[in-house]
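Take a look at this single chain, the form predicted on its own, given in structure tokens.
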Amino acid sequence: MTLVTDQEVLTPKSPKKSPSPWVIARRKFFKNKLAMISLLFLLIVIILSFLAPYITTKDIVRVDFTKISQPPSSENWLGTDTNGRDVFTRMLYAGRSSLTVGLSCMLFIVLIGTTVGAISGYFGGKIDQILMRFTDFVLMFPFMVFVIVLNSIVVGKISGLWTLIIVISLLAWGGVARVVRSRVLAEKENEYILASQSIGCKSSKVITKHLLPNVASTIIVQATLIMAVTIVAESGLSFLGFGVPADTPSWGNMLFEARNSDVLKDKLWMWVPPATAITLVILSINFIGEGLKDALNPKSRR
């Protein structure tokens, strides 16, 4: 028989604190095995790419005519390309370029799109009409054609990868702006927004402190998908010769070798590794995006 003291009777037990939506989402995401494996793989690729100078000391630019088109060996794990450069070394440095383009474009696109969408959805009226017509104007452009044209115009004025990053970012934010606007339009009708407006909160504070945190789940999912799309766009443009400069290795311009039928048929080591890297990284990002989508959706039971 268990005795209950007077103090235990007088002191009520505090109710258990329910976890926040973000804690629930994190738990759901960690239980998604495919998303976690994809995240681990992507982290490994990022670490290997950005530690390339410490992993290999071979030159990625110098042409060596004595080692042209050599198959994989103990000296060159993935063989050499048509200029005698080590494919494995270029793969690592190419990962830095492609991932930098993907991450940077994602940040700029999300920043521009979220800003335009949030302002347009919150203020409405003429501001909404002007911003959305400008967004329609940006979305109207054929993306690949205008990226090639603008990249050709800007090249030489801004060095390296930043030319491509800026051009892609300026032409690809329209979809994010529309998605954020639609979420803000629905969210701003809630009582907590009306209450914050009634007590005199500034519009900037209402948007940053109240609206954006509640549409963050949509923005996060959009960000992962945008990163995958921009890596594919960079690879396609570099393959065509209009993307990352030829002296800077990227997975896309490594595929440029495959335009030669001899390389495509008989020298698989030159183009299969970058093609495989692009495929696996894009799949990983998409699986992570799906995992985040399920985790941040309160109605999902997966």
Given for the second form:
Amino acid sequence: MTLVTDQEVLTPKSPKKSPSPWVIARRKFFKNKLAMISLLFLLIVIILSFLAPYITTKDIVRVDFTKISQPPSSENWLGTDTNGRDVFTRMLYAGRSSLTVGLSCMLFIVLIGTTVGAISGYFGGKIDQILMRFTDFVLMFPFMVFVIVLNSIVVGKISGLWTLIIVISLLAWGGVARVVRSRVLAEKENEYILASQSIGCKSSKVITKHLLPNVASTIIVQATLIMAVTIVAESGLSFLGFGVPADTPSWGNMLFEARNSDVLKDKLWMWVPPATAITLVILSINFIGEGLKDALNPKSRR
Amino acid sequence: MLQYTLRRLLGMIPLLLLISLVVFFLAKMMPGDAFAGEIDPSNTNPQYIEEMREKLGYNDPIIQQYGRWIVSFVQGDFGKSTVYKKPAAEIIVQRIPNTIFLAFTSLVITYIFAFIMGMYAGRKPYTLGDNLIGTYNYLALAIPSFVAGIVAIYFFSFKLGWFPFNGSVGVGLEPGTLDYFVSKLHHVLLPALILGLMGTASYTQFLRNDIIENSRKDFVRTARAKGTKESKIYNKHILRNSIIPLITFLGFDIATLISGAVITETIFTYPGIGALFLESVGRRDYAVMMSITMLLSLLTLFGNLVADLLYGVVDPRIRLD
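Next up, the form predicted together with the partner chain. The previous block was the form predicted on its own.
Now the full complex is given, and it begins with the chain already shown.
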């Protein structure tokens, strides 16, 4: 007689383990051609931008009056700008700042929004009331207007990109908080939350270990949207001259030159590359977001 | 309904006071003297400046200064612009019609195009035309308005010469004449097209999906069974139901259009509120800056209210109370 262990009784010997939701989502995402191409493109742009100092050796700071506004040539692939700096090199460094702003803002906004939304939705009652009124208050400000005002106060006190990252993050987390709260409200009614509460889990543990993983799909999709929005906001503000300081190259700052009608009319090489870069990056982020939304939705079959 | 509206309007007052507090302290924190408009900048005698500061009350406690500002603000005295040497209210009132004209034109364009595209895509889903419209939507969502603006100026103003690229009206035209109006329309058309066409995506997508969803409903089957013409089914039976939710977008559009105007007006050097705002921040014209910030916040609140009210109007199932 052979002894049947508990383990064997509980898990019948089926060699095939059914895939977890994350595995299914990953498979679905990998099958989505548009999303995969976009992801690849975005990764290439990120790698190129962040390795900029190793790829080109040209100086982006030095103003060279002998090479002002030269059209593309074999030496300067995308020509030079009105200060005689190489446009291609600046494109790479600009990508670094634009993507840094996008990625950091995404991180901060998701962090703040998720914390506020989860606490508000989980505890409910007075805490919910207070936090949501505060969120409404933040959402009420016209975004662009207050970013410009705040930025002009903080600028110079904190160096470079961080001013803009902090200002955008502080003003833009409201939407995420609302979405996360509404998902948490629905999710916390499930029995597994009650179960974890009744075995004595601390609230912090219930939220981080049980609640948030089940809301993660919403948060991930929100995060991609946020990244696209903040990159647009950064380049728009820099284009207006109220974003990243002028000495730091960013795609928006490079487009700033197109406000000079002479550059806009005759010197295409100065403004077409950053304009294309912004558009393609936003487009690819949107496709990735769309792909993720599709992959993480258990109802969609593709 | 009326009661609800009144209550919401009353509820806006404390919110506006809070915003005014934030705006005031932000202006105080900005570099330079926020209310130095009255002091003659050419007179650098420290004694004179000190006297003026005392007289204008800049040395009073900050709460007192806020109180003074908000009281005169509510009474319609927005302070004096340091750049234009005129009351801020006067400059803003001058610029407002331009911004409203731009916003209105672009809204009309958005509605017309979204309507045509949404109806076509909804009626013939998954065809070539629908896919093209879908692609356009993706592009419109991805291209930032300022990039579209730059490209449009390059092609339509510089290469083709169809549209002017700055100002809001031709030089030397008398207000009130037909030429004046045509010139105004000509100037507003390109920025309005950019703002309008970039804004169609969400409307088109919504209308398309709603039409597809509605076309599977029972009342459509009944209409078909009766032998109603296909065009009539789509244009009358379905459209009437699909159009209702679209109206609620209007409220949110007020806020979006204003934020969009800041950028668009600057690209086209169109003299509206948005361009004035940027100029006032850049040149530290605090009275104008604070007034516009307050005005735009008020409009955003108002837009949200309109959206909420419209929900109730178009969908009787939503009770506002």
